[in-house]
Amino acid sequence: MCRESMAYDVVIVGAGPAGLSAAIRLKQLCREKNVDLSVCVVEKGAEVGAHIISGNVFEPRALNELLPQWKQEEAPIRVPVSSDKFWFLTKDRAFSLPSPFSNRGNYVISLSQLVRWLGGKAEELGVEIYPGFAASEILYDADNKVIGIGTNDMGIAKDGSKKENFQRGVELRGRITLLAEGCRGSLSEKLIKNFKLREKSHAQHQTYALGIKEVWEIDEGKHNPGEILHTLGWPLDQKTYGGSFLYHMNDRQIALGLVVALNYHNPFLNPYEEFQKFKHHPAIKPLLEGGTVVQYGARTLNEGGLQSIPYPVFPGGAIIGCAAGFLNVPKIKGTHTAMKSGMLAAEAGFGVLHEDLNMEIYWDTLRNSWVWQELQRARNYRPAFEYGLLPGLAICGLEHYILRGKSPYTLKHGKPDYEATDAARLHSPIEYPKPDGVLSFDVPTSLHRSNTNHEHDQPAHLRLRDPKIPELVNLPEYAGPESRYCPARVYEYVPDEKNQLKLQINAQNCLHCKACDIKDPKQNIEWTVPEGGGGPGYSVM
């Protein structure tokens, strides 16, 4: 059955910060410049903002130079940031330090908010949205040449037959592709190995972290709009490298979370009950004591900084936003540097449409702009943990202090994340508390929380190249550890009718996280798309 096929001037793959922010910019220009330009914006979630979570302190830098009005237009960016601590915790303390970070003129959002904000601002300028439907593949041309996506085809039950809603998947065609998908997108990690983007731009393989979020509404006497807090340590070992948040919203909501690094050694580190446990010290509990949560949710980030930065330019577009990683890690902030990469991959493409140049311009302007500033002042920090929590902790200090990004070195990333997972027999299995129901909770529940949906009758989007690794070398050489670094409980060894350990994927649960995608020990998990519309559901995230 052939698929129906739509042709635009510009095809961007997510409705993102840094896909928005392209689209809006390339409507911009044509206004300013008398041409029409047709711009559409796929989203695999059901609407635009229901994939975003974010932290999210945010730096309006970019926004400010996208849309300078967007106080008088009613973004939803309310909460300046008014207190800004930063501690280190043990079990039952918690020591203040000197705050590293610079958040004057910065905000507390929700970032899927602010996100649904832009999706409006882009089709008031005349871009096409559409939502519910996930890009599958990169269509080529004869000379290998992208010349735009394919959607996946819908209605198809998990054997492989078509049901009565079947629907064919659409080609949209674009003279120009921005993949924004996100942190490791899928067709991205394809065009990086494809196009050998890494070995263009010499740059280190990526390295990132899983970071877990509730929303909480807490007491009114207990809530300080505006006060940010991040810490180190507890409950996280010296060889572990993460920290946690905690930011007030407005209407008495605050944003928590744990951020763990994927290159943690320990099999049996368990990210999601790391949280929980987090939750208890002595320092949070107060605070969380008598509240509820609102909404849960995770994701993982890029932290491998300007060393892992891929050339973001290949044959026919461009790779944007975290897709790309343009994460500032001891900032913690990605938005604005995602906003910023897309604006200038949408000069680029107007240039390359409206006045026959090259597409190149945008690896050229990245590099003389702010965003690769920061980042070349940022590049040390998250390597300088590869030596533990101390030493990491006075390489940053000498970072930040005295040499403020200027030193006459870069400090190289360690093994990639997968290889990092040590055998085993090397540890001891670690006993977590049990949920208590008030401030740990159960992964049902919380996924309760994220409105997590997926239609259940259809092929499983979470494949293994070879479905014999997880009981011959997973599980006895590893511990299954895939049952413990997903936040979902996607992954179960469950007992076969001959009591024998099988893994069991339970596909409806993911949260698109990629969590398995990243830290899978023989990089046997491929994460791919599954039926558009499905996944979290996030609203405040």
The other form holds:
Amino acid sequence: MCRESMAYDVVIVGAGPAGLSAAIRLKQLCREKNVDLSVCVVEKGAEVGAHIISGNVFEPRALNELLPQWKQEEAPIRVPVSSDKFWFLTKDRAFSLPSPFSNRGNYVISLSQLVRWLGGKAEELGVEIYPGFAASEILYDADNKVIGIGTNDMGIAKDGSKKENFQRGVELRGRITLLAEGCRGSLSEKLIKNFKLREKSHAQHQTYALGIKEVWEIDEGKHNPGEILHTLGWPLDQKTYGGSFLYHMNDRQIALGLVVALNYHNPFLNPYEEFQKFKHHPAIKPLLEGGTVVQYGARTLNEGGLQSIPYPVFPGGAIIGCAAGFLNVPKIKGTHTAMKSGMLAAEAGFGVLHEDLNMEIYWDTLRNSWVWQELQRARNYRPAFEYGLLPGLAICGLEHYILRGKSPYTLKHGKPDYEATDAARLHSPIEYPKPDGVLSFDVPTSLHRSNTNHEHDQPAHLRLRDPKIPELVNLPEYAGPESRYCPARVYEYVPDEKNQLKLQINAQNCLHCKACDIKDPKQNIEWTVPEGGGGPGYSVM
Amino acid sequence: MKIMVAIKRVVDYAVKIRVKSDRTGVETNNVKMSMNPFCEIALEEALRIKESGLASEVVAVSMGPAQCVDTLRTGLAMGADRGVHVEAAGQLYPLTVAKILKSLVEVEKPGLIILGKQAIDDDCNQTGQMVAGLLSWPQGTFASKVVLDKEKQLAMVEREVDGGLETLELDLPAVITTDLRLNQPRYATLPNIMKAKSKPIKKYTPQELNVDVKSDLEVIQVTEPPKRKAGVILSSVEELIDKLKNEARVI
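Counterpart to the form predicted alone, namely the form predicted together with its partner chain:
Time for the whole complex; same chain goes first.
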């Protein structure tokens, strides 16, 4: 069956901070030069903001450039940072350390809310945004140039047959295609491989972390809008990089979470359970007592920094935002750099369409921008922890207080995350405490709070490249780590009729975090995009 | 023949509901809203009737705040020809909705009104029946199958009732409310979403339709259901009798 085709000047995949900033910037340039370009943004979430989850302590630098009137236009940015705490935790105690961050001038926000507002601004300027549509395919012309994307066919049953409401996907052709899918974007990863973009920029592999977050509503008396806290140490051990965050928003809400680097060694580690443990720490517990959980979610984030950025331009378009990887790890911020990258790509794209210039200009403007300056300064903090927690902290101290951005060396990342997992026989299983239902919860309860849903009768979007690997390798050698790192309990080993453990994939639970695509030891799990409109329903994350 | 379909904007079925801290209702701030699933089924049925040549036009109607227009646009994207938005603030109870629908029927003069059997936010299951009562039209509720006979101006409606299936024959014009198994609603395609932007939506206020939205009902309090208490495993029949007698006091 032939697909319908719709043509635009610019097609953007992903209505997140990068995608929307690019769309808005394009329309602004159109106004300035009195021309018009048709801009279309497709978003796999059911609505703009539904798949957006982030800490978030927001640095308004890019937004000040993009929409300087954001305050008057009532952007949901209302809570300035009031205090900045940094603790080292042991099992029972918290030691206050000098805060390495400078968050003055930044705000505690819900990125999901901000993105919704950005979506409204984009639509006001004439950008067409289509939530509920998943870009599942890249379209190429005869010269291997990217000419747009194809959306998913909808209404296919689990067995692959067409249901009553089968609807063929459509082709969205763009003279320029921008991929803004976020960390480990499914199309972006294919493109990076296809065009060898990491080799082209001599980049290392990307490294990742998994962030698990809850938003709570707490007692008025305990709530302090603008107060932010970061912790290191317990519950993670010295060999596992990561830490927690706790930010006070407004309306008695706080955002808290645990971020665990995915190059952890112990296959028995369960980041979700570590987060549940964290909430019971005597310094954290009192804050949460008497409160209720509003929402839960999880997402992977980039930690590779400068060393891992692929060449972000390909024939026919570019990669922007976390899909390329501009997160500043020591600052723990990626929103402002993602937005700026979108704006720069828009400016380059406008030049391509309007003045017949080259998209490669995006790469040049990126490297001359404050994004690059920041990432240059930040590049050694994360790789320093390859040497362990304390040496890592020492090197960070050196970078921060003495070298101050003038480091004559660039540290390299260790093994890719999927290679870092040790064999299970080298470790012992970790006994995690049972959830108490008040501070800590089981996965199904948490998952319910993410408003996740997928049309049940569709093919599983998590594909095994080799269906035998889970039972032949993952289970015997690594004790089935996917059953532990997935924050949505998609992967379970259940006994079959012959009492043999078999992998069961509960695709309907998926939070679209991409941890499995990243961490699977044999890279056997491929995250592909399910029918549009499914996945989590974040509104305050 | 024109078909009027009433669609309601409700909290999306996948969202975890929370009660507002002041107990006046359910939290709808920052919460995803969608078309009521039974209304989707109603609209789908209307579209199929039109596609089979038995109706000329499908009009989608929604009442409530300005954002109802989004829900109407989804309906237009599915294939409705026109939209009607009755803008009203505050809670609209079934009787008020039914009165507004009656006024709209006098304007639009449809041969058939299709509604969802109930909305998933209040589960009232009243509006369709009240509309039929106000208009003195026949009603076929909980429809799991609808077959129209244009010549004889009849609708054959198979209803899901407690005892099984009941088949009714209704003279048109009539009111039908839809149950889950009637059909599977179509997806709104991208090209249709774009076309929907230019389809007209007419606006009314309840005053223009001579309907007073003041209600006889007042919600005093909304609370979460009490948490289920853990069960107790007993060791003997004697213990069970003792507990039933002395703790639960039911014997």
